[in-house]
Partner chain sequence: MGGSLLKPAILIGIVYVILKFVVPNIPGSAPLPSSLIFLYLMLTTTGIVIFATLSGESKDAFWNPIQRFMTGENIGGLQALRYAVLIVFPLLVGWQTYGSTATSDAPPAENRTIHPAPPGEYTGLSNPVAKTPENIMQGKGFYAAFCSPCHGGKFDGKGPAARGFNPPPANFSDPTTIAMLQESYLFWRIKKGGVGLPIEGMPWKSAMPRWEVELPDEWIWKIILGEYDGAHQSPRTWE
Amino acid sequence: MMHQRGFIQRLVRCVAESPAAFAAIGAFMGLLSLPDLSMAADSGGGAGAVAYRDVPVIGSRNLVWVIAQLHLLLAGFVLGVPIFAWLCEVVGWKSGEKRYDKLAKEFTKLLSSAYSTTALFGGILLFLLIGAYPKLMAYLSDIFFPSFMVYCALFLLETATLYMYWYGWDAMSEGRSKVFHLFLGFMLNVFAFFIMIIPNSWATFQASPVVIAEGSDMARAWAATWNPTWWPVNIHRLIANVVLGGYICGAYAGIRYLSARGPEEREHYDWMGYVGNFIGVFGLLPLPFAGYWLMREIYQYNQQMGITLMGGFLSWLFILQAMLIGVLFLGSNYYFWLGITHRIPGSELKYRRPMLAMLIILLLCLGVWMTPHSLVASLEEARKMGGTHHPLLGVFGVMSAKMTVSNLMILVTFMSFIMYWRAGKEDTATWAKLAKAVMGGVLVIAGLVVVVLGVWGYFVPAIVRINYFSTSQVLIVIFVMLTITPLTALLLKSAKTTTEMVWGKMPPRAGYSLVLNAIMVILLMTLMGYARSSSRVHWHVYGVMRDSSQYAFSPALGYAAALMAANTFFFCMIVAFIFWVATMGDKAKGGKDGHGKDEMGHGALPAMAGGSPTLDKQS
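Atomic model of the given sequence only [the form predicted alone]:
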């Protein structure tokens, strides 16, 4: 008994010192109570017999909607940032350049500030779901209880790993201890990945359930976990988390750049903004492919659900999605173009025409992508058009056209990065002309083939277009990336630098574009979260458990848009608070150690030349 009392006292002290641990233990205890809810429901008495509870004024569904969306956005940031923070640390360790290590540490500082907030919203969401939807939670806990236990264990492991990774950064900076620190970062990403995919199984089960009546608890949980949309959602969310984390870190760098007081600080946050934008673009390029795979699996599982999403009342959400993605592509390309014209002196005239051509292509593609298939028209307008489909614009409203222009926008964005990468360099290799001819030929042929397949898709059955033509377009774009990227890297190895890249000279609108990109990503994720959840219409678990509450309807698009905007605003305020907390220590130190040096011991933050940073002179 004395040993038990001592253990409990130590546990209480540990929890009191860590908000994240408190939230983890709270979630763990809440999950342990779920089987009791199930048993109470079966017995017909107690609180478990209540199917729904409402919240005054705001309503239970709206409250759960807001908290769940904020938790998912925070979780996406927390799960995305460790990936490129760890990669930056690996690059710094391999190259010996301290700035990469510093950048990784700054990324992780944002992560450590956001982690406790994410766990807090997760605990709130759990209690709201148990209180407002006890019957649904009892049903889910009966199926997924084994995975609940695994999730709790992973959450505790991730918490311990994160604290050792962050607080041991300086102590484990050399030799074998650095290798162990890198191992901690790797394990942090492993735990984060499984923490992401386990709750994904609970959410995807509600949309594409697989239920077996016989077998052990583990067998039932595994069958429900491995449902048709689980892995498409896992891949889609993994990429989306990287995009979200990259653009939010870019927004953080943009804000710090706009408020920078000295040239060294401006150089550092200019470089950090470039890295954040690059990470966001790197994830954005394959993201439409992952989304297309998810929609294809939804159609294969249940055609009616797919029609509700793409052809029913939710179809207009994809017009909004096209607008947001289009603005995101434009913002990312605009930031690259600003980098060419302001970081590389003398490049304005050389690259003006290619940038103008890229802008025109992006705008034309965006116009096609935003064109709806069916127009909202009055009776008189419909009679003049001969139906709800416009005789000209209706051609651009089908998936064959939209898949074509989305692939073209990806190609243009990829070439913007290649152009930025090559700017200020002069090829010296003997085979440079041949390599550039091959790259140009590959790009032109790929663009033409993508367009031809898109037009041909109008004249073949839908199953042929989906299974062969659309897939071929994706493979062609991937082939272009895999061909041009290594060839460019080989050319740049022997290239001569004609113009050194100058950091800290970007105009203020560059910082604003980074913030705009982050807001567009947040709006996009809130919109698609609503679309995925509303595709179940009046089912808690599609085809298995019907929603019999007063909220058994899909909210109107205008009402949903208002909540999406509110969620985006709340999340931006939370992120602003996290940024403020993360910079409090910097303001206290003033960015210096009292000897005119930064925390790495350099008199000035080094400049990046040729697309990768090199060490400047030591103090």
Contents of the next structure:
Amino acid sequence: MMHQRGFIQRLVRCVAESPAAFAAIGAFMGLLSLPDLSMAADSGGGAGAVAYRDVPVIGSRNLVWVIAQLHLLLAGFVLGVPIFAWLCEVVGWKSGEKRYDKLAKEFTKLLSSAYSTTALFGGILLFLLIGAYPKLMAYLSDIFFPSFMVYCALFLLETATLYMYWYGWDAMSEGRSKVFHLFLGFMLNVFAFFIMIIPNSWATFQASPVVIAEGSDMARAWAATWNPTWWPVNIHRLIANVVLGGYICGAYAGIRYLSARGPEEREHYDWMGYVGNFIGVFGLLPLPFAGYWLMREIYQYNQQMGITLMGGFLSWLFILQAMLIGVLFLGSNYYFWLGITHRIPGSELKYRRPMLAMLIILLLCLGVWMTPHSLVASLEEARKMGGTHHPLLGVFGVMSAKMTVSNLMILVTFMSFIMYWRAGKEDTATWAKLAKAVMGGVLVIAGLVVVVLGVWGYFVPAIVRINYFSTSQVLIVIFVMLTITPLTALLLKSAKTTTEMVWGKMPPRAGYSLVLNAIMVILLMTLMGYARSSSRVHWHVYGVMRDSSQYAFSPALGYAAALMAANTFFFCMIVAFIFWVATMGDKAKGGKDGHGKDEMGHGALPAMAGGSPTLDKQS
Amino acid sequence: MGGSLLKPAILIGIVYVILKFVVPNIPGSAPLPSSLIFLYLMLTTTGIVIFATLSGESKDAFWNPIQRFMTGENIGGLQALRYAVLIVFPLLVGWQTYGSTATSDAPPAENRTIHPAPPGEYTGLSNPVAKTPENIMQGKGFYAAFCSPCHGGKFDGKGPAARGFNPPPANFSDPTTIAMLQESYLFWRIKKGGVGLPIEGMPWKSAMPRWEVELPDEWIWKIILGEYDGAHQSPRTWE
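Give me the form predicted in complex with its partner chain now, not the form predicted alone.
Next comes the full complex, and the chain you just saw is listed first.
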């Protein structure tokens, strides 16, 4: 095994160092894409001008689909990570705790290694689009040329900033230069934000176009940019990127944890996994609200598109979505709970009951969320129900129920975190009893009000439900978070720690659950990517430019699901490769410290090979 | 085998019994399709596994008996049971696979999309008829004449002619039908009926008539007013 790995590493290094080898690989890749030369061209109506070109075997649409999805996932990661890498750095700087700085640097390492691949896929996507959809691209360029220019400029700035941020980390680690480094990190995020929202304007324009005939180029571009779904998508993506980044960093830590040899590494990656999961959950909590707002805007913009998504053939996607989000919620809570029972010795019995209660609530909510409005039933079953719509459980199928349970699940997950935060500590403040009573009261009342509003929602006009009830539910949940978080923080300030948290004692399944969570998020993004672009049905630009290619049809769900799975797989492989290359150096260094295997006993085996933290030598 | 395995097994059994025999017997209920029962049982099982593996001890209590049963030595009479499991389990999987792929005379499961997207030319319409008591009355009159045989005098989808139609006539007092839709959507559905359903609306065997032949547009708009009023619902709007 070792031997083989060494060989591949040498090969990669050799390729990276020798231009000749690089060229050879390039030529090989070129050969692979030879079939492109025989691409079929199709002039869809335009006088002589080519409207579409096809790619043999896989088809241009599928190829664009795969490349666009990979680009988007990479981009989500690259734009999400700097947000919390920078926050981590700030925390480290303010608190003086070196480990936060180290963690921020590790995040940035992953970021900078993924950055160029992201740009590469962006480039491939652009070439493909120009090649396969010339008419559409001409139309879009005509409208968006000004923002293309801004985009390029931003890209230059972002790249320069990232180089300085990453390569200057150690050089700018003290005093005033650290402040400058933090400033760089801040600017990195500013540029990243604009880099995200500009392409969003192109994509949202396709779904909800605003076309004005008069005015200057700038005015036209601006009107098209500020289309009805632009900001909802911006917000939704911003949050989702943080979630994606957090969970992927968590998965990275999970895998490093599973393969860690020795207590120190184990402790570090256990902690990093915890931070990654925390960031993911933190982003996950507001995400349903953002999604709901986006759906609302779409529906309001165009009833047809709204119904295609929520009641029409795409509505099945939301059942899949519920399943994936469900697993994600369960997985994240599971990780919190594992953390309580393993990192805080002796806490198991105390927290078993609350955990069981939370688990049951989560599962009940999930049951409601996953129950579709129209059910999959055989003819006989449907006949017994009098339709594909269960007379009793059918009520779970509509938005009022879904919104209610998603709010409850968010509340439960939030409480999991609070419980984790408080575990192993004992309140000393005189007002602790009162505070706890207030928190308990707030929580119970909030939960009840959310449920009552949810049930009541069935008996009021849709607009009242959407504008008042659903928003109140969201506000209530936010209110709970905003009261309980500071109260807990205050309580904990004076609390004394009864049991210290020990890191590096998590069982292997914790590491695997981190990986599972990351995969769920990736699947979710591929799923919703399909939903977003399929909701345009046979339009390139909704209601303005029709898709007249042979691929104008909406792919069937099973077919789409296969592509989503493939995209998820490709993305995981790419990320695994990038991280592996990026951390090759660490491992080589770690190896040189050179304790032999036998000195370290069983603890030196990676967890996935049967090693276990309990076998670490106590030293 | 340990009690920590018995409890989960009993729990799954109870949930199954409730879903299969108790829920369908609640008044106004109906048997659950097997896809739904499967879903809920999966959730229960997931919950059991999660709870059992929370701590090292509980995981061992849950997992060790299974492991010992499958791989342990000196388990006495259980040895025979182990072989039985090892033989029967693959057979069950095979049977299940066969059953789900073999050709049969049962029609395929239907996943009808109840509310497919309307054609673009209908989406922007608003009701041109004023919402006055007279118009509502008139609409209800038309409804009684044309629609109530199927959709019911009480707007509950239980008209005298309703039985036997699959899919059944829509129940307008159910908050999941017209209350979720805009008036323009109803206008389209009433005008074009079951035959006017788009591709997603398959299997296209709705008995809903295509009223554009019989009724002038104005009547349809009035019926819509009467329908919402009679069913105590209001249409989806954005203001």
